[in-house]
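A lone chain, given as structure tokens: the form predicted alone.
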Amino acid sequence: MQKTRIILALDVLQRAKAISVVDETSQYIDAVKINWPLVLGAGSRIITEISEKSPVICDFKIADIPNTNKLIVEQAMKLGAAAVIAHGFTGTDSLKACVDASGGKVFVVTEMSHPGGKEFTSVNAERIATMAREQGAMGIVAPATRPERIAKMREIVGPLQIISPGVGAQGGKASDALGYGADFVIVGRTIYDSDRPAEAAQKIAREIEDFLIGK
């Protein structure tokens, strides 16, 4: 990965819309993040379909007991997911089940990007980031809406990948997230709600390229 550093958050409901957006934007993105709205709207096979066009991260925010986590991750990986996203607040044993079932292909949510994320996840984010590193996760999720938090998470997780949601509709800036240490930014509505998704993705990709060249 790391072509443009953009992960498309594809929170649409219809299969046709999802496939169309991926086809239009694939040259400008590094991966597609699929959440429950699309899986429930289009069926689980959409994971397989999109994985044939782009790496898929299943953003199921997995947060259950270890055995249930294991079952969810195994099914996602069988359907073609390249990685999954799990919550860390359920504890070490639950996270370890995700890591083991995926072969380490897990991104752990440290804190949520919306305002409510400050209430509970933010206050435990550093402990969760430490756990993610210790348990062998691939990386963490840290908010572009509070980019200074990304810098703190980078200090904790070292070389783990940091993917950062909240760019665009939530007010986060790609350059801020990358400047504070994110490896990838996650962009959703700004791209898939556009009348011209390819142009929207290309614009963000160019902004990122200009920022990286100017660093």
Second form
2 protein chains.
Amino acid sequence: MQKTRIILALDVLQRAKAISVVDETSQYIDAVKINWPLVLGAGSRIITEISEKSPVICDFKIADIPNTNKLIVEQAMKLGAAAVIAHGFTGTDSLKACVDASGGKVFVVTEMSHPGGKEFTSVNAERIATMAREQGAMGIVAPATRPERIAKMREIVGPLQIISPGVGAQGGKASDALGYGADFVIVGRTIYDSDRPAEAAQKIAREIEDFLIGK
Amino acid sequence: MQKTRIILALDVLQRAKAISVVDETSQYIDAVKINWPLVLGAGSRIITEISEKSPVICDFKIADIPNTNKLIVEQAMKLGAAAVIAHGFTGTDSLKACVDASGGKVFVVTEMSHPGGKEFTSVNAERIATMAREQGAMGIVAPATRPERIAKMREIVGPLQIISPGVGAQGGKASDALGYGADFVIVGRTIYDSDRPAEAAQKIAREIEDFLIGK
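Given the form predicted alone, state the structure of the form predicted together with another copy of the chain.
Every chain and every other molecule in the complex is listed next, the one we just looked at coming first.
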């Protein structure tokens, strides 16, 4: 990874659309993040197919008991995932099962940026970030829409990777997220809803490059 | 539903095994609960295939932002799910998205019975049960291994359905779960790991029948 600092959130439902966006943009992105709606819409082999073009992060928000978490992660890795995204609120043993089954390739959700995220996740975010570090996760997910929180999370997780959604259509800025300590920004609609996904991705990649050079 | 009060937790990975267990046991169960490992292992069409034999509850522990939750539920229902299982801790708006997309066919996880479930879920269980009722969910999930908690949950959710995992191999008793207020018990390994799944299911169905008659 770490070519452009962009992770493409491929939040589409159809195989054809998914593949065409990846084909057009893969040179401008570091990884593709896919979620359950695409797996349900296109079948689980879509993980394998995309993984042949770009590293795939399965954003499965895994949140079950340890044995089920283990099975989900094993299946995802077998299908070609490079990493998975799991929740921390189901507890230390559930997160550990994900870490063990993936060889540490887990990003942990700390808090979520939608309004309901304030009810239960925000208040536990720092505890969950600490757990992510202690359990040997690869990194955490922290929203670009609250960049000051990224800085706080960086303090807690130290050298772990921080990947940051909410850039583009949701209002977050790549430069803010990276400036406050994120390693990668996650961009969805701004790229896949564009008439020219490659140009849209390249534009963000250039903005990031300019920002990082100027830093 | 409500023939034997048994929901089969079909925690297997292979299509052939899944179909054979359902074929053998469908007359002794009210519904089949499937989880992500089976979808990843056998493909999402397994939902449709099983739904032609028994109502399917997609135990997807849905825990994402509202729009993603909506898409997951829509896809699951389109594939034939009768209901889904969602988490409440991602907040009111996320749960509401599941309720709206499924026409209310949502069971909400209140607390979880594994050790890590005590860290973040147990403390919020009553608040989440209240949310389930207020948002118009069909029911909640509460562990048979802590039957006194089922009674507490019944107090909170009133007429909602309570489905209760942990019966059998995990140590919970069907009679305890039902006696303390559950509507359905969820049984997995005791049935699908049996050499004779039909007999195993029938045996539990008879125990439940005896218990309910004696009550």
